[in-house]
Amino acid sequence: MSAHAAPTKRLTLGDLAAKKQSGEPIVMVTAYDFPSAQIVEEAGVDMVLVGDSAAMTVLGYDSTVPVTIDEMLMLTKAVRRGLEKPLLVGDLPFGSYEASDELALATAQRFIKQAGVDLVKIERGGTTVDRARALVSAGIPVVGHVGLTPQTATSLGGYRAQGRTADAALAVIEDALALQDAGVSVLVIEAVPSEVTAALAPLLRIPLIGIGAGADADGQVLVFHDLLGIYAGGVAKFVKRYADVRGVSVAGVQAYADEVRDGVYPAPEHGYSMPEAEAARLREMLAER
């Protein structure tokens, strides 16, 4: 950017509200590092979530539960350095906010001060509604999350769709409305029948972001590694893969390995050279030794 170029305007919560009002879909991507942030920035997304799904996707844990605050902060700071325009959301990991309002506030403040997030995300209804209200009262914008909540997936019967009966759907909707009443700015709804989202959306004043929740939400979110085909693990039914980056990457590394083993790489054009006079002098110096 030149010294006279106008600075990039970062999106605001007001911009999201305007998109909801006008019916313009909101695009959100979950990403975990600096190069991924640069890519989604250039692609023009509206929001970036540094999700605790990083536990499995990039850190190799078998669930989201083990990931620590420090690990999430490291990843979130890397994403912040790669973003200019999109809103940045930091996912508060399991065990970092549930016990009390004071704990939630201390954790959220770390994400704001150390990682520069615009909003923090917390999961579930129930007591999380109280945590959300405390954070909002302290001036911290919050993203709520209902439906399938990975941090408590075990208690929900595993990673499976929620709200598939009328009673269960009503419980999801009531959690969503309680979070809205607590003052959250945005709501994520995950892995519910499309009928649940269609019933909930007209009841909300705030943007609703769906993941595996049908087309009636105000926007959609997918994980960077899932939509680009980077992650080798299984993906949910709702994931659409827009590229096969892993396949291309494996082929590229295999080609490199083959060329090294065949003596093809490095070729002369991949190296550096000395002036012949200096090379001759070096040979003379070595001979004198």
Ligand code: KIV
The other form holds:
Amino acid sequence: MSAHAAPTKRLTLGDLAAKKQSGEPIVMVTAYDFPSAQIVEEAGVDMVLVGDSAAMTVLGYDSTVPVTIDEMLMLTKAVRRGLEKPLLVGDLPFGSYEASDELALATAQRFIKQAGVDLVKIERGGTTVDRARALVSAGIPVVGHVGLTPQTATSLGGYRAQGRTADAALAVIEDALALQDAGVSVLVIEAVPSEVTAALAPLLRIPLIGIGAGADADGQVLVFHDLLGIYAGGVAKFVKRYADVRGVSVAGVQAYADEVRDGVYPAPEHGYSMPEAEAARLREMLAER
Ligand code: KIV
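Switching conditions: you have the form predicted on its own, so give me the form predicted in complex with this ligand.
Now the complete complex, all chains and molecules, led by this one.
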């Protein structure tokens, strides 16, 4: 018998469908590097999104728009190395899929071949529905994203809730249904009134993951840096902070800085030593120079 532990079984789309069927909420969260991947794995989430929110949370851009395919691939590969069980979703950045089916396919294939993602996420309805259909027919599982779509936030009037009138709500629902018809495996719905999610959920066969969309979705997603209180920027109304990692981190670095300045760190136990005879020989050698 092998002494090695059995490898952890990766979740499948079938597992997500089973959760939807049984009413067990699906937990999704973002991660952007090796340690955050290990943390979310250990916490036992179901799906991990290397979101283009990385543009703001880890790369310091002021929106998600500037982040490049290469930057996203580097982060996504690091997450892949830290992840075993959850499904991994790669977020195709702005400008990397919209123009044609060929472009969408080429970009999605890079995320699958180079970063080992299980699914790719693309934003909006409209022409994105055609891109989704092309990806699905090429055998690539897709996550759609409707409601507030940050890549095109400017055309939506900024980072604000969508679907707040009956007409606007119907437009969001129609985008979602068109993406489902195109064959996407999962839908994310962001920043819409809970009434919109409640109306949409019964119309879907696929799992619906909400972010700022109320409690009627099949699961929830939040940004790692928001829920842990790492990101210094403002957070949306729907974010709940479960920790103050930024506060703990600043206090830790301040304590280190104080100890270095006060000569408290490093203490003898933090250093290496050499045998006294070698130290004496070194002193002699230096004296002879
Ligand atoms: O980029 C991201 O983190 C996202 C989530 C907010 C769904 O798209």
